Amino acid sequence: MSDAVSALPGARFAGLVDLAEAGPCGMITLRGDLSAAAVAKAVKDTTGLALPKPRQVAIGKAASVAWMAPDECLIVLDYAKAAETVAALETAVADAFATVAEVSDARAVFTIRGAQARDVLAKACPVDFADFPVGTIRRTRAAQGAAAVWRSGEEEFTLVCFRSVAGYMWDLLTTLARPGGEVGLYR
């Protein structure tokens, strides 16, 4: 078996914000009735986290669980733990109306850190970042690419996109983060 390689290994950029490609991340999509007790228990048992409320992310030490839609959540965890977590989830939801899919290799993950992170993202995303506390998530567009963005810290955001557009997303983010492009929306 070959080692996992992320979309843009080691990519880093320092400008208005610090950008980084996060490296290989385990990601699991769970679709089904999120209000079903068996689904909620399966997520809690495998991640240690409760299913988040709509447009929220439960952030833990070993995993995060993001609400993606009324019938979908995304579990983000260590890449090496994804396969065993999928197996545990499939067993746990076998009698529920739910599906589980590992999507680790189909996604790219970027971190955006710094005091101007909201400004940089606002240039590309049609999202009002003024009321966007830690743990909030939006599925949106970043210019022409589909993305999910959540606030993972006071001055940190995580952006997930399809791996096939990782180069485009990286070029977009580094262009938006170049010094001289300050907009001062969120001071």
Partner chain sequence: MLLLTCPHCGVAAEETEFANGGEAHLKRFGPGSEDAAFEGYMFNRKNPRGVHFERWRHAYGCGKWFIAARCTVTLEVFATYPAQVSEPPKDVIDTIKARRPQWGGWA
The other form holds:
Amino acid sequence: MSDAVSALPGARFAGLVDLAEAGPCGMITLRGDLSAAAVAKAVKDTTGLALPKPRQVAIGKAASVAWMAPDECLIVLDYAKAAETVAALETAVADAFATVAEVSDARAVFTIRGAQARDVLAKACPVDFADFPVGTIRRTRAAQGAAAVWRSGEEEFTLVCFRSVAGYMWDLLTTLARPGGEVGLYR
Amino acid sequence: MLLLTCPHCGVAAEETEFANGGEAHLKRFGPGSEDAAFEGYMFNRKNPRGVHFERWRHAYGCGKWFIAARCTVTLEVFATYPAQVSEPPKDVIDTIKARRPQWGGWA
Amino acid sequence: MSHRLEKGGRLIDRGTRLDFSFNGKRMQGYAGDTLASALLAGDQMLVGRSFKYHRPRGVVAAGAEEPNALLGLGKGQRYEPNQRATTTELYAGAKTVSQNHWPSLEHDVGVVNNAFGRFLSAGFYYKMFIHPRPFWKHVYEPFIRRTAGLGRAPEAETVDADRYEQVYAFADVLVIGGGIAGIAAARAAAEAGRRVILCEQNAHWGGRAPVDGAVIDGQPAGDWVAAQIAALRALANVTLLPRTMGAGVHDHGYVLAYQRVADHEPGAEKPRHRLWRVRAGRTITATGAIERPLSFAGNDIPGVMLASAMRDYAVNWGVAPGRRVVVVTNNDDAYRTALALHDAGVTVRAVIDARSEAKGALPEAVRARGIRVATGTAIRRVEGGKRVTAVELCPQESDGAEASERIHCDAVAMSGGWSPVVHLWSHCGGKLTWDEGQAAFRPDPDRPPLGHDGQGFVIAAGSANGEMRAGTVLADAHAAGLTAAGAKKSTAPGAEDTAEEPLAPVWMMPVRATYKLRSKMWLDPQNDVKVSDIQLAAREGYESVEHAKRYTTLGMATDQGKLSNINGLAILADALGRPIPQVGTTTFRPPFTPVSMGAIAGEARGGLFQPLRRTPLHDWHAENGADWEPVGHWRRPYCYRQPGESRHDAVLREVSGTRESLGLLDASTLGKLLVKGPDAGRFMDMLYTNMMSTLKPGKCRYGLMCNENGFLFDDGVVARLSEDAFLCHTTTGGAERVHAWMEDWLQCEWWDWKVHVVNLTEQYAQIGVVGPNARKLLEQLGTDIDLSKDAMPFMDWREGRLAEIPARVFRISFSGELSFEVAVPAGHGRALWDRLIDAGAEFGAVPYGTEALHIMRAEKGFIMIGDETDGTVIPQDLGLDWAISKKKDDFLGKRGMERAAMVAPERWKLVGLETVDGSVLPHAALCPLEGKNANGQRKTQGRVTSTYHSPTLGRGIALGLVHRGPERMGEVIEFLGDGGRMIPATIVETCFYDKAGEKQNV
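Switch from the form predicted alone, shown above, to the form predicted in complex with the partner chain and output its structure.
Okay, now the whole complex, with that chain kicking things off.
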């Protein structure tokens, strides 16, 4: 089997920030009662991470778990590990009311790195990035497209959108990160 | 542009992140119902000048439906609460009554 | 003659000269000039013509209130009309042209209107152009279009060369206005630890105080401003935004601010404008005040200017608009202009003061310089054409029939007092109160605009709040900053104020002016509205200020009445015999001054105009001749054109190739929703009209979804994945809508049902492999799925591997052919497609687009949501009764379908249509009947919903909704074609091809 291809393989841009498409990324949607012990245990056993609190992302070495809604989290991990993790999760939550679905191919993932990352994002998202420490996630819109944005490092954000609008999102981010567009909002 | 707080995820966001779903707390009338009841369910809306309960979905966020109690004249938002109720919770009613003593009440 | 003064000009850099042009004339200014100051320095007093009478117009103001000096600026892709010269920074090479004149600024034929001014009074548009009616189109409109209007629009072919953007910002306290009030308020809030944004519409900070010579905390105002800005800039919780105009205050603390990032450096690698979308806890409007003109005859002649503006030009830019100036006033403040001009070496011929006495410190200082002060006196009339030459005086308490004196001068500085800029306070519902002492409306602090919490969220500060002296301004603004910050008291900056005597409200000069004088007193110089027009409107019954405004066009010019409104109100109130506050103001609406269309659009232009959704196979389509069709935000190939091939021919080739051998379709855009949980079956039975809970795993079923009205809104094939899981296919545009619909019912009605919905639309690339050789091709690719007829009959699905890729294969058909839809993870979609294309070559496989898809489904009589449905069609109208369960007690839409109008036999129902001559019926053609309906429209008995040329049948085929259609098989009815031609067509069954379904069942 050929390797899976991400939406915009190898896309890179350097401007006010460094932008990159992250390549194939394993992603699993888990719907269910996040306060149920079986669900928490399933996530812990498969990722080594505790379920994040609302609006938080648990960031680990091999995986991250993002809180998406009161009954939904998104597990991000190595693309090659997604299928077996789905199977393991399904077994682990078989007795609970929970749904596991692989969505690795449904999304595009971008990283936004640099001191001006928040300024660039502020041009697209109606979000206050002032109180937004590492590990914070916000589902929102970036201009006209739905997106989830989390702070994955001190000067790094990760943005996830639907695969079909990857081109739009890339063009948007590269436009907003063009030199000359310094905003000076977040310092 | 309205500023609403989603009671499910706690995010305060601008109107563009939400989708409006019209009047809240409608009672569904299905097969077997009288024409008048069905008509009321489908078409008759209160459209009040003042206190109003309306459905919103956090469309660009957690995807959950909630209800906002707000004033259609001043746009004051009295409260937002999850949609999984068939009538406004008592604490919401009390909040509104405190702000609008003349209000005739829900229903 | 240069009007640049030897000295002075705190904002200009005399070391940096900038060349520019005006109407082709080469001119020169300095860095720091505005276009207006540079034009005045070059003695270009005449800058345009008025809207109606084409009277000569000169610069009146020095700021955003300027009504006259609107210029076309730039060239080619950067040309823009109506740029306000007083607020536009001069840059090297600026090309400016004046507007609203023909053939030239100096010689304008439209000025003939002036001679007929008495016929062009209030409401003249309404009175004049009504009769005779044919004159409108052929005489009036062409004339008005050529002579009226403001600047020329950019050429149609030009594309704006600049880029624009928007930014979302959040603040505890937003301060609008960077004068001393805004600075003091921002400082107070910032010191309290609040997050503060301070914006100022000009490039420089400090507003008027440095011009007026204020001394703050012992420092000259300019020095104090510089120190404060430096201190604010150093604070991490403060954002300073120069060149940023507070455009509008909106609900719940939402404020739009318009930053002119690069107007002063065209061509720079920067966004030209940036629209700030600020959400602020509290907004402080420190927007200052605007000086009012005085109404005297000839007050529109170039050279008549606001007193404060003349002072600004002298102090800020070292420009004297005149050499011999007369100052006319009803207050003490204008004496500052006399002092500033005198001290700059300009001759002040006299100060004409309408008040009976002027004894304050400022008048005394003027007298001490030997300048004559004439009290109780009015300007009777200004003399001059394109420039002031003299003024005639008369007693203010007179009718002005006789002149008492004549003074030669080349400029007049006028002041009628000051009006707080209450626009932003008022945008979102802040109320005003009438200040008798200052004869001005000011914000009523007890009635502010209310926010989401029901509390006031705007605080007016400084002159915008009616405080007109530096000391009181600073105290007021400091307090506003503290209030907005919720902070405790701290020490405000202080200033020594010169005592000023009260003004006398003067709405007309002289007070009982004759009609002749009144008809030359301009209120709105851009729109040519005079005192006499307002009085006429009042006499004709326009008592509401909003009506009088629209009737006379007062305040409807591009300055939106910033200069004219209060004076106009006062004249109207006087004519109606009512107090001014009872007449009230017109509505203040955003934006405060115009905002560029580019800023409103932001980055959303060209490729970013709206999101384009691309399938995983998009690039292949683009590389292989795809002719795109937008479907929602998706782009789907309409057809693939080979070199030299027409669209029509390509479509016919694709249909024939598919029916005869093999076609490949990118079906990735179809919605794919996972519905899973213990109550999934029960939920599916409510969503779909048919019974879904009885579907066996491994099987597919076509289903219909209706809204509660019973109207069909989506359809698609449902596959049962397992006992507790279904995969619902939706229409291309329907995935998000159907997903939201499902969540709505699950969350808001049946919230105790255990069902999850996950939108998997984009997880999969889905490819239709269609045609007699479909099975052979899939088998050649290698698969562990037994695709044989017996192992996998029609409407089954299987999971396995195809070409070593994990896949789900659905044996479903929208074409009537043997057909499989293959779903693989999107990241493998292109690889599978490439394999199918390669291996398919042997069978002559043709990729086909949406048009071929449509034709093939129409040949089979399959409906398409959006073609056969329009939001008023129930499934029974389409002959889909077989897909409506009679066993279920309830499903969404069931009750709606039971209504009398839905079960009536009179409904239009779906039939096939074959033209008698084999031609193709026009799209959406109607089938008319004799007679007219209640709206006077021709009655109809049907319409075409889908119509195509069928290459398979070699003739036109159509589907249509026809009154009692299925009961009328074989009947010939006539459809309306182009030009009233009637086209006979026979009513036939909806399925035109392979009625027994043998081709798909092999």
